[in-house]
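Take a look at this one chain, the form predicted alone, written out in structure tokens.
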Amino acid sequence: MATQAARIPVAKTYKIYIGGKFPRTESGRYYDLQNAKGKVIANICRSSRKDFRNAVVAARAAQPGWASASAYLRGQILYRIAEMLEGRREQFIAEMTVQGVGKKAATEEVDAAVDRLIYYAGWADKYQQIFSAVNPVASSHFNFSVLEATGVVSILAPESSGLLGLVSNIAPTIVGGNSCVVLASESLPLNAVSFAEVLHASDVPGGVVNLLTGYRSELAGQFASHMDVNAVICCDADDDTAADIQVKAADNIKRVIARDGINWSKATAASPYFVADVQETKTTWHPIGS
């Protein structure tokens, strides 16, 4: 009597997130993701610069639309992505362990993030009241300084924090109006792209946030260079790294936010400044009196 094989399990090979839909890498590459004992356990698209400037196309196409709702709506999907992320907490926490997180670190950082995503939807209407201001001035005028998403902007997420770090950076980016594009750390994937599922479900409009997945050092100066973005935030880059992505974001003036060191577990981690971040300031005189 034959005996029955043993079965070979099969490595799932996760998509990127490009305008609400799941493409694979036009590059047709991948790479391996594997845990401690070097056995694969996903295999990750390796997403190329026509991915990226796909999803730039993609954000600069949603942004107008995202900006133009009301605070209100923001806040009420940011809260939506909450709701979603806590319903499966235990996918996250198992993507986390497989790729070598203590169950008690991932348990803490999943419910951080959840956490995180409440706190900048509660932001949502308040932070105009915070930073826009009626200014004095000498002529007969009204003065008036608020705020306006920036536009498009190009996220290298934290390497180190697959999950919270990278929630860290979106949802501020969001809350104002952006869109975005974000690259996932490279090491754990796994959580950026399940996020996109959770994003995906959520009421959120196709291309305010895409998700790619690869190689930081293939990818870092693209986000830096391309003409249609108008801030990057780069985490934890070493120094050739920042030094580059400074020279190119120069040439169209692009902002630069680096943020290095940053615990994101922690409550310093979360501020109303990282939405203040990514906005523009515009003033307005209104002439009063006759």
The other form holds:
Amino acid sequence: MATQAARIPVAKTYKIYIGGKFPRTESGRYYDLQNAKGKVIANICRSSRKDFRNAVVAARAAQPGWASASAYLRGQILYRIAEMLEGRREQFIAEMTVQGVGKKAATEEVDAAVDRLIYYAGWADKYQQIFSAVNPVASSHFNFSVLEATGVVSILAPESSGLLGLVSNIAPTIVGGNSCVVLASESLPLNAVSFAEVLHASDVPGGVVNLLTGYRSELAGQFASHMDVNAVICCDADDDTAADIQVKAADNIKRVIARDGINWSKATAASPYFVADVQETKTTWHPIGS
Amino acid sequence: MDTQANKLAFDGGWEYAPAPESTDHVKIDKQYELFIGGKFVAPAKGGYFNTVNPATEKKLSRVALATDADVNKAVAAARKAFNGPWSKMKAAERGKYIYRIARILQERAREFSVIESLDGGKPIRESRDIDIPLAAAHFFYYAGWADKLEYAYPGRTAKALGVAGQVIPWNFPLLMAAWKIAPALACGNTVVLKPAETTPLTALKLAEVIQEAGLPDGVVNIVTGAGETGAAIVNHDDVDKVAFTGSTGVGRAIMKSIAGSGKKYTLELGGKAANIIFADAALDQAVEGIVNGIFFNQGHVCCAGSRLLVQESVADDVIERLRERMETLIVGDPLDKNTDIGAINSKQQLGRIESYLKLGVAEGAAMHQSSCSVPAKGYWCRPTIFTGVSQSNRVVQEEIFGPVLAIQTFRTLEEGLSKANNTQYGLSGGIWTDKGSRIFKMTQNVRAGVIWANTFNKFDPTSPFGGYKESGVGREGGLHGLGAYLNLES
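Structure of the form predicted in complex with the partner chain (previous: the form predicted alone):
The next block holds the full complex; its first chain is the one shown before.
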């Protein structure tokens, strides 16, 4: 065999996902992801503020169209994401194990992520009926309250649950018509980048989900301070970061949603209230007469 | 349209006989203390401030100025009541206390109406027909939720938060107190409320009602003072929830000051609502809607329709009708039942409005004011419209909180929408058209929490109210208003 060279494996270049495209970070910077033995597994994009701003522009452009898509269509597309993820189970499990997650735990997490997408796909055309109201006002008016998407949501995804935690925050955000910009887990980023590929193959309009990798310490402030972001979801922030995010979010009265200490593998970590967190209630009045 | 032929002469022969509301049944004490732990107590540092009638500039009463020590006492009383009788009480019984408040308010409605008009300057017609009945209705509505919370949040267990710190503005003093206190109590919280420094009297009268209703001591505490007192409540370590209604600037400061504290908060902040008139609207009704939108409560309304967007083909007609209608508005004594527009709430607010009038003119807009006379004493502003404004003018972008309307035009639905949404605010909006499909198109696409179609400035306790964007966080009213006062456990 000495004369026959072994096939050289092709290492994946992990990119970010903005506006339905896969650019490298404009910063040209990276951080190296190492396995338990200290070997470099991949060079991960260290996204910059400029990447984040580009992602917000893409998210803003995509949001109105996505929100005006029918609930039925949004449900179909979320289900399609689940199908695509199911079809690539082995890849996700492999990536997870490379990052040090046990095979059994990795399998369970990927399966749970698929199931969670289907769970929220089912909510697409139902949460409105749960949370809306026809209000029995005393005057001669017809008056009703419906939910509407908040707009562009920035998400600091959970650090310790690279796929399920990510999916459990993206799905309830987009099912209600929001677009989002997500910062993946810093220590477990591989699945996030591959999940972007799943999204890309799932009829999710470009810009509805934008996925960045990088340092949370560097980007968290941007996620909170950007004036064209309507809400920030912050998972597992330490006290100082949480306080800093709320201070920065105040500049445009951003909605701040803190999700701390949630075990994403539990059934209670899936709920229509996660959908409602990133919705506004709009009340409309009209006189009743002849 | 030939309006000249039909023009009514308002400059003579149209004198209304005064119809003043009697004040003989109203008791205002010379001095009011703080309401803490079910008792009226003097402030620790002995400070007081005056509250004046903005229509006469005469002092009405002297009111205690609460400092940190007083706020500490009030929060401690609220905590004690929360841990004690209030959280041990059956929800249905808790509800009965809130019903009692509603009933007593209804019984004493005229007294409250007159004091509201004396202290705040609003026309008696509005305090009598809107503020006080709605305040009572809020207590009545939320009383009934107390024992039904499990239906409000399916799949979750709702738990009271604890002590709610509440800071309210001067434009609807008793109504805002009701908006804040009623849902808080229904959910099993106790409260420390601070009314605005220019309009504290009906909140202190409400303290009397709460005593009369026999609520356990400390369930409701009312402390008076200005911004520093409010900040002491908001920043108190033992307050679990902050509810604020006021300016976006202060709301922003509150969000920053409680950052990292874990306190829940709701903010009802500023607005610059677009009132959008299409050519096919019933124009006389629309003009009434414009008047109601901007001149209701002297324009001291966060959801006031302070930007008018008129479709170009009817703009001249609408503006002419509006100017005619403005001439008929009676500005003057708030206690006169003929009065449409009362006094500006305070000297400070009048100054603010007047600076915007100067600014509007400086920006190149044409200013039109009603030619009505105003009393010599007191704080008054004639109903005012600006035409020839552009989107970037500050009188178009900034909240004035007075009877000042900025008028723009649009041609297409898309242009109207884009102008309407070109604002940092998103509290309310108005649409006037005869076409149902256009109503839905517009109401779905205006980014605001409350949309009035072919009507304006309607409120009801069953109806969620609150803003998008920089107009606030959370909803008050209706089932949706309960969430702010509960932790939902799975």
